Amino acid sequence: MKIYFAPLEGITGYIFRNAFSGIYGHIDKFFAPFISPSEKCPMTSRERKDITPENNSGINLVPQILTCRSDCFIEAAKELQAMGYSEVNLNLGCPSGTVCAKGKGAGFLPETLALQKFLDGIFSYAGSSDLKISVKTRLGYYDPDEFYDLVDIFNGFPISELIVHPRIRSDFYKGEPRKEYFAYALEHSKCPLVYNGNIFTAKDYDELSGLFNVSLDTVMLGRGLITDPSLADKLKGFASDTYLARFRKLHDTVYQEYRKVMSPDINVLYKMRELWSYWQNLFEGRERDIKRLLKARKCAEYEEIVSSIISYSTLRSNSVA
């Protein structure tokens, strides 16, 4: 089984997935947050550091490109070649609307024909130059029947993966995937498929593999992983009784670092309160200290509360069963 941690702008940048890797491991792709080339540059210094070898050491790191110009991508992927980069994806997915109103991310997708020449463009490129093209996709943008339309079209290119997330744009992250489309693409897509969307739990997993009838060889994940970090053990078989000491020290390094990086001290503390806008779902019964956190405007505060909650917490149950 394959599991791929899935690119969440503003948490999974270079800082997180060190120490992610570090501690958990298991993940045999990193998806890196979006780059997004313009006409007069493939990539800001901001994305190049956050992709570059030497922040990713010992990570199976796969960039990812956001844009609707071929020239642009390519451009964006010749840069990345010559970091050493022999795969990257093209982000299909974005439902962000100042993404969509530029016709980009699930922007692209009801625009077939142009999508198609880009594509066009972009498989040219990568048959001349040995680079490895794969793609994240949500089912349309209006409507999920789209989707038909569009396994035709991916079958007509060499994708090397197809991520399937089966919502529409409009359905951002919530409610349930619409797995019957996913049903679809395994009885049609000629690309070999990853299964993305809401799985927080083994038995999310199970029950996936058991409405398919297939097993799902692998699936990408994203807040589900963010939710709990040892998702990626419990689905590979890999049981640990040492749930809570991981998790500190997965917060405490990142923490560290970010610091060392950041100043002044709340804009630390922003950066903690997005991940704990996940694993505050972890702590059952702390709630008013993790509220007094999420407040917290200078580092010795936060750091007291933090030891507080994680001194005198188990897990929940469901966290770790």
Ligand SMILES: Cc1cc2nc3c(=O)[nH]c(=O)nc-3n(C[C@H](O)[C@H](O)[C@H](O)COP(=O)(O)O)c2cc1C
Second form
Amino acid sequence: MKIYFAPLEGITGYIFRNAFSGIYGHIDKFFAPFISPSEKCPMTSRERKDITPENNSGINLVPQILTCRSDCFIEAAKELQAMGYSEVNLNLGCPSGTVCAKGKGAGFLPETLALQKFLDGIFSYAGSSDLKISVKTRLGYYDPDEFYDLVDIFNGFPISELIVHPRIRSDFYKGEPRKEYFAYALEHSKCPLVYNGNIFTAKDYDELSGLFNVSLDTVMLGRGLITDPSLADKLKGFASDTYLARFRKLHDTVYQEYRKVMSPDINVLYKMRELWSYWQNLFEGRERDIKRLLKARKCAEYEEIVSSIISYSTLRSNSVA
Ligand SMILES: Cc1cc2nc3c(=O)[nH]c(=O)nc-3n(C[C@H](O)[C@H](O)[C@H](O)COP(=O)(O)O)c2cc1C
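Could you switch over to the form predicted in complex with the ligand, since the one displayed so far is the form predicted alone?
To see the whole picture, the full complex is given below, headed by that same chain.
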């Protein structure tokens, strides 16, 4: 079984990836949050810093590109190849209003003729330059039945892996994934498939495998891995008695690394608050402290609350056991 770490913009940047991979194993590939190339510039200095190999040593990283222009995709891919990357991922799933309004991400899905032409362009480049292109897609923009045509389109290209998040744009990340459409892909797609969406526990994975009547070979995990960083260990059957110690190490490493590159305190704390929006459910009975932590405006205050939460807690057993 292979486990991929989903890209989560604002969360799984190089600081988080390094901290995570130094403490937890069993991730076969990390996907970087998207870069968004423009006509003038294949990537910003901030985007470059996130994916440069020197900031990702020992991490099997796949950069992701968000665009609806084949020329911009190819220019960005050339830069990524020059950095040493042999696979890039195309984002056809981002549901954000500003992204979709520009016809990118999930906003590209209903433009099937333009999409076909775009894929012709980038795969003809890939064929001549030994580049692998994987695709991360939703089912459609307006209606999940758009997926039937999309599968036919994708079948015309040598996509190295097709990662399917079985929701439409207006679902954003809410509600149950429309798993029956992934079952359709299992029958009709010629591309190697990766399932993504709402796997938070080993039980969720087992239920999916039962539903599809196959043991899913490759899954991509996002929020589930942030919420329970040892989820990949559990899915692969590696038991551990160090959940809390490793969680503390992950927290402290991410926090210290953010402190090195960010100021004032409040900017660091904004980043940590986002993580705690996932972690808060791990600490049963500490709701009042977590509320205080989410309001802290100074690092000293934050550190004191974190210490008291982590030192005197056990992780909530049903989330992480
Ligand atoms: C805060 C946030 C940021 C995200 N950023 C990206 C991104 O940069 N690229 C992408 O393809 N998907 C992005 N996603 C979608 C995730 O990669 C993933 O598809 C989604 O969270 C569903 O998987 P999960 O249920 O395992 O979390 C983002 C999702 C969230 C919640």
